[in-house]
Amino acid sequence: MADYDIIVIGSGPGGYIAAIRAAQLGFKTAIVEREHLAGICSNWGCIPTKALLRSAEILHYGQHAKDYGLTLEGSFKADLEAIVKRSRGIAVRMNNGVQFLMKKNKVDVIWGEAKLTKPGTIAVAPTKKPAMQPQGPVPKGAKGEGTYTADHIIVATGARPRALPGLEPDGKLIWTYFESMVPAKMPKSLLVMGSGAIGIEFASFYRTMGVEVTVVEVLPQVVPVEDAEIGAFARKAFEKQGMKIITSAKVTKVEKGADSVTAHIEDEKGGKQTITADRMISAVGVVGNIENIGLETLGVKTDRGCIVIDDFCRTNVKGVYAIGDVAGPPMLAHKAEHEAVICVEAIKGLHPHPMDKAMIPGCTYCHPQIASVGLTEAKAKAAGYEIKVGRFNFVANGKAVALGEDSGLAKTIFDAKTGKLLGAHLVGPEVTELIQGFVVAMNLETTEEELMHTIFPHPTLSEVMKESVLDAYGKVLNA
């Protein structure tokens, strides 16, 4: 008899959701964690970064109080220590929440580093290497080192910041997102290498806090996974805020001073320049944590730093599964959570639907916010679709004008033959909340006609969504 029905390695968004769903379905379940219960997302990623960005947002509004007919008496400035303390406090709260959920669902927590030793067996040892940041608290009642067996083992070990040769973060002058969240003091200048979600969110935070920010991106546009039109709109907004952006260029070398870095930058045409900044953030993506967990021992197949899985998260080795970042892109918490449910329900024999990656939304919490789902205009054309494209600017939306946040764009892409919604792309206020409306619509296979007949409340920001649909078919009303 195995010790457990299911053991999950890693307690991030994918891991802890897998453990909860397994327990709900009657499986005897354990979860193994070596550093932070709730994983990177809740402790050093999704949640604490949003806390920092919220502080920056409030600072922005305070600095523009006169725009709203308000006068703030006395000084209104950022207290970096208090901002970081608030963010870390929220991370602790999330950590405690997951600890409560494990106890509530009777999931055993095993503390340490897990390694697959043979089919159905893991060995758990004390965490050997120091965590990148102080290790989280060991949950009360957690089990420790030893050998554990299970009929099914789910690998949910997540990912870590990618390091480029010669440009490796050192934690002092060159930061990853870990150090970027807990600066001892605010730098006067900052160079951000990479303009994906992580890079541009930190660029936005530090710029709002008054730091001189330069972003270097190797591809032709910032936020390169987004629709080109959205990327261009966002770039103009960032540059209007005073951010310097260099695209089609790469950092080739970094020279470290006593308290600064000098980056050598080369563009695609061979042009060279140097930029000196107090600190540099390396935000060039993440890589799956596949090392030292015994994958080679069992012959688990990997590809480009990630574990290869099928539609139900099964690896090529019976009884071994993988979910979340370690199983490949898109490396998003909500993708990991959905995979977790699919994986466990498939083990139970409930026949879940495979995940359609075309319907996974992406959100970037910079200012202005960016959100999207489905195909970009370029990808829709490349896929052979004849398309209809609708656009609507937030400047014509009453709620956006009333909020004083009227800079934004909603863009929708339809199959001209069937009316199928192929993609939706937004930049502007609170679009990370709006995007789910389009996600639901796509999941329900909604057509343009059904969206046009949907009554959107007024006045709301969501009206830009309907207007963009109307525009795609020459029926826009407020522009």
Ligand SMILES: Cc1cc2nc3c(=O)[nH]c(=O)nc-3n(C[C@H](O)[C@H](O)[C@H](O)COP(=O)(O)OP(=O)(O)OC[C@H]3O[C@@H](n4cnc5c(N)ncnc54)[C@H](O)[C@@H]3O)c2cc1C
Given for the second form:
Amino acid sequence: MADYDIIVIGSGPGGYIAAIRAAQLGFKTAIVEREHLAGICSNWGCIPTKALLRSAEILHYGQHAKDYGLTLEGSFKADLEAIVKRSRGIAVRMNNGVQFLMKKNKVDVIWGEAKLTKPGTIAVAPTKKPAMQPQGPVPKGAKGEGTYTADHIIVATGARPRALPGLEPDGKLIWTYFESMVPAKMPKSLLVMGSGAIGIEFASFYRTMGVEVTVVEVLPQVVPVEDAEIGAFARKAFEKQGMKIITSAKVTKVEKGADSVTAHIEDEKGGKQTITADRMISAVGVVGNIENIGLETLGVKTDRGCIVIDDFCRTNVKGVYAIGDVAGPPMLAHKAEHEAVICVEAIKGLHPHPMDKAMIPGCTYCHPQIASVGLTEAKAKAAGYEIKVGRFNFVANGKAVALGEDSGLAKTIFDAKTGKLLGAHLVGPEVTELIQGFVVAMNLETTEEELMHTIFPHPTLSEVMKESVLDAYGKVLNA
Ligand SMILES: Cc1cc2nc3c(=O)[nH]c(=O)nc-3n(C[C@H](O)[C@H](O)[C@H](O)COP(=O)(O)OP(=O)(O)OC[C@H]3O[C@@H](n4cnc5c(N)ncnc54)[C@H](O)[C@@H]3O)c2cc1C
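What would the structure be for the form predicted together with the named molecule, given that what you showed me was the form predicted alone?
After this comes the whole thing, all chains and molecules, with the earlier chain placed first.
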């Protein structure tokens, strides 16, 4: 008999949620972690970045206190050490939370680096990999080194920063997200290579903290996965804040000085320029952790750095599953969690619904925030839909005006034939909280009629959502 019904490798949002759901369903479960419980998300990703961005947001309001009729006496200054300390403290709290959940659900924690050695078997060795960051605390009562067997093994090993050849991060002058999150001192100037969610969130944080920020993006728009109009709106807002943005251009070479970098930048027309900055952040995506975990030994199929899975997270090898970042894009914590539940429920034979990737929302917590779900206008057209598009500007929303945050845009896209909501795209205050309304609507296969009949509370930012729907059908009220 195997030691466990299910062993999960990696304790990020994919892994630890899989372990909890497995335990809930009565499986004898263990989770293996080599660095820190709760994975990248809680320790070096989603949560500590939001803590930093919150400090930046409060600094911004402090600097604009007069706009709200408030006078601050004495100075209102950023204390970088305290800001970073707060962010790290929050990461530790999340880490402890997962430790508590493992204990509560009677999931055994095995501390070390796991490798598949044969079907149903893993070997756990002490972490060899030079940890990019100090290891988290070893959970009390954790098992260690050894060989463990299970009927089902779920690989949830996550991802790490992508490095471009010749532009590799060195942790000193060229940072990944790890170093960007714990600066010992504020650089005066910063070059951010890549304007996806991670790059733009750091660009936003550092700009608000007063750093001269330049963003270089190889594609024609910032936040390239977003609708072009939202990208253009966000770009204007960032430029107004003093960010320099260069699109359709790439960093081709970096020369390192004693305490600065000089980046050579080439645009699509062959135009060249150099920019010198104190530090550079490489934010060009992440790659799955597929190496040294025994995938080749068992013949588990991979494709472009990720494990290939079916609708129920099964790999091509019986008894081996993969979820989260290591199982491919979009590399988001909520996608990892959702896959975790699908994977375990399918093992139990509960026939969960496969995930519809079109329904996965994306959020970027820059200032202004960006959030979306479904098809962009360009993708809806490319898919052959005849569409109706509605737009509503936050400037005409009473709550946004009262908040002093009236810059933003809500855009909705409908199938003109059926009224089906195909996509919703938001940029503006608190839109990362608003988007869920559209996500639920899309999951319920809502039409324009139902949205127009829904009563939105007044005064709320959510009213922009309804107005954009009304606008798509020529019925907008406050514009
Ligand atoms: C700066 C930043 C900000 C982000 N912000 C957001 C956000 O706002 N919203 C969002 O949805 N997503 C965000 N993400 C992405 C999110 O963090 C990931 O999608 C999520 O963490 C993926 O979860 P996971 O469980 O697949 O893997 P991870 O969280 O990466 O966890 C994998 C775990 O596996 C462990 N591991 C790896 N190999 C082994 C092994 N051989 N043995 C034992 N353990 C192993 C690792 O140590 C790690 O703890 C952000 C990412 C970054 C870097």
